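Encoded as structure tokens, the following chain is the form predicted on its own, with no partner shown.
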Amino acid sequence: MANRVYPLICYISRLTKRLNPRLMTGIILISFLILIALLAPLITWYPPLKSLVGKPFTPPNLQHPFGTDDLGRDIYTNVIYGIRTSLTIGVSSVIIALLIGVIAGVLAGYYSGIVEDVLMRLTDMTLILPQFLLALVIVAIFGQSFQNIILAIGIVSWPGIARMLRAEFLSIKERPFIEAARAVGLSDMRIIFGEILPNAIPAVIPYVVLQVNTAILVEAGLGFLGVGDPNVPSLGLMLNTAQQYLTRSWWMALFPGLVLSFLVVALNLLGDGLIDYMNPRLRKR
């Protein structure tokens, strides 16, 4: 058994010291958040959205350790759930953006002339509009739902990914080993999936990570001009609802700004650590 984990610990001990303290931080902070929102229903005492589980207003207290809302709603379990909430809309809607990046940075990397304008004029388009903006435009239009809020973030969002995609494979296609791939007869799609693809990708990674961080910001935002679902756990709608009792109750307004801020500096921590780890030239200094 001792031959089997000392190797082992000695692997993690080496990755370690090649991982940046920023990294390391944005690592063990999300790894953190995951688990509370996996294990929501474990740590919490009530169900998310019931009303009248306390008194209303009641200030942060061991039954309540976050308060309770104007609707006597339990905020710790609101904020738990929240995470939840946050997690998945922002993973779902980058997994949207994400497939339409790449097909649209794909071609248009890949294929030159007309095919390459079309795309890249339809994401010049897309660039110029305000991200929140449009998607508050498509929520609006076509409803509050929490799918909906998925689908419009994912939509607004695929543009950087493309252009970032498109920018590798010019420089990835024109490389020996792909003139080669092409040489022995390789086929387009081939090259692209087999060759160029999982090359490119890597460089992708920690801006897919920055734009979670955006999506979420953005959910949050929506929520806090009352367009979230009312039906599902959010902190931008809890600080919708806080900001009319700012003075008469601090903390519905507090926990749930806190663990957004939380979220949010721990996903910057990931990508910007991300970006010094695949980076050589930073990862030397």
Given for the second form:
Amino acid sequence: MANRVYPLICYISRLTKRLNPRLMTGIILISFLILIALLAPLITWYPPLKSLVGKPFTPPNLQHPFGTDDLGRDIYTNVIYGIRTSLTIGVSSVIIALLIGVIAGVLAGYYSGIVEDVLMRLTDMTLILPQFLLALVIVAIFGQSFQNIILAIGIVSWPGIARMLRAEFLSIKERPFIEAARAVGLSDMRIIFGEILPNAIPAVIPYVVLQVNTAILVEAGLGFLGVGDPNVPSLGLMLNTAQQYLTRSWWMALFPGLVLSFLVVALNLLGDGLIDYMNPRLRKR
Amino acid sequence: MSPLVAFVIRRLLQYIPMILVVIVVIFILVRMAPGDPTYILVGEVGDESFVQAARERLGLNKPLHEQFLIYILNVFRGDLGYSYLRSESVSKLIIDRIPATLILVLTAMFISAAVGIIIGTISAARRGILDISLSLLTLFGISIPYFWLGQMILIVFSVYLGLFPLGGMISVGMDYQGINYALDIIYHLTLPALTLAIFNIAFTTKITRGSVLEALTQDYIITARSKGIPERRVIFRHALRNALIPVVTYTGFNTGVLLVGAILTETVFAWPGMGSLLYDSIRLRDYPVVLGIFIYGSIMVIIANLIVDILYGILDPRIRMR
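Right, the form predicted on its own is done; let's see the coordinates for the form predicted together with its partner chain.
So here's everything in the complex, that chain up top.
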């Protein structure tokens, strides 16, 4: 047990000791956005997605700070709930990707030979395919529901995680303490999940954060092409609607996109900050 | 057989199975989807006799393995089905759109490679305020969703300033010939290419900067400096040259991202490429075309990767041996 917890404690204590400015900004911005997402019902004054809470195509004013859209829905409300949707989709789809990626990466990294060959060929092939288009095809033919979007994005984003984990496994399994674990006769499962995985995870964390980011952008891109769940407020779908009225209502495009960019900037800062933090060679300069 | 030819053949044999994987993925997905696969392969046409005829033709009433063989043979013959909604074969619809997409992708690729490498090197060489502000710009360039950036650029430059057209590839009804025709296309291309390039410049800058920084820590840089070579020469001749390898890899293997970028950008500017076709097909629920675009897009990306791989083998003899 101590073996499992110790690396994590080390990791967290190192984390709080020396934060670089990017990481710091990232953490603050993301906490702020998560807070907004959690408090959505308290800081908005219309139900999300409700039509005709105002006159359609109203420019920004006091009742509607971001204006209203073609159906008279309040853009401010939908944008705030949109953050919620983006974060939910980003995190849940990455959890799915992690489940598949950890299994594939761990197996390929620990067992050499045919298992590794087959898994890595499969990973490489999936990595080359345009993942966005694959997600789009999945959602388009399986139905445009919230769950399907999460599943589709999760299914297309596992290969990157698998590769990273495999690389970590390959280097860690050669270290003396693994040899020691083998020598005392620990089972493969114990070695994989009790010894190697906890040591491999820190290196993968920044990548996972950036993957959440990609997932959010994929969801927005799908929404922008009209592939989304119309019953859930989505920043991408809002930009899709806005596209039809670009010449008359700029606010329909401006605000959802601004918030989406803000979200992505925050996650990029967090991810890049973590990478810098983990790579001391680059950090010193 | 010369080693180079052998190398090319080996690579070809590695990449062809990937196309097979694409087809298998599509086949499995269509069969797993809820409802009758005929509607996905034909589109929602409504006419029952049509659907029945298509079912016969695609062999959908035969056992699964026969369906699979029929499907693979059809794809390799270039037959991706027929779009009943548009009365046109799917392949023809897509192939007609490929040149426009390629123009956009290649223009953006060249602009971003040139600009990104220069900015990235400068950013790495000059630490301090310039580097920090360039890094910030890069961060925004990477983060801002380019389709939204395109919308903003369109609103400012076309809707409010009226400097550029609202969309399309040529001015309708002008019938330009020769040089004017080319100029007209460039005029329409400017904003979409700029949008796509901005995103990619940011990425190229980021990769170049990291790569040059890495190269600057190497021993041969210390050697070069201690020999008294001017700093500018050290950076551009010694560091950048070695730093370019990851940048080139990135540019080559990034085609998939750029293709998706083009698809989204085209939608904003109504640029008549594969993206606009995809957008319309999603709206019309013209599934055969959506599937076709995935297949063609994947094949384009596979070919681009193959080209980069082979170029590598030609440029670097060590890789050929592996």
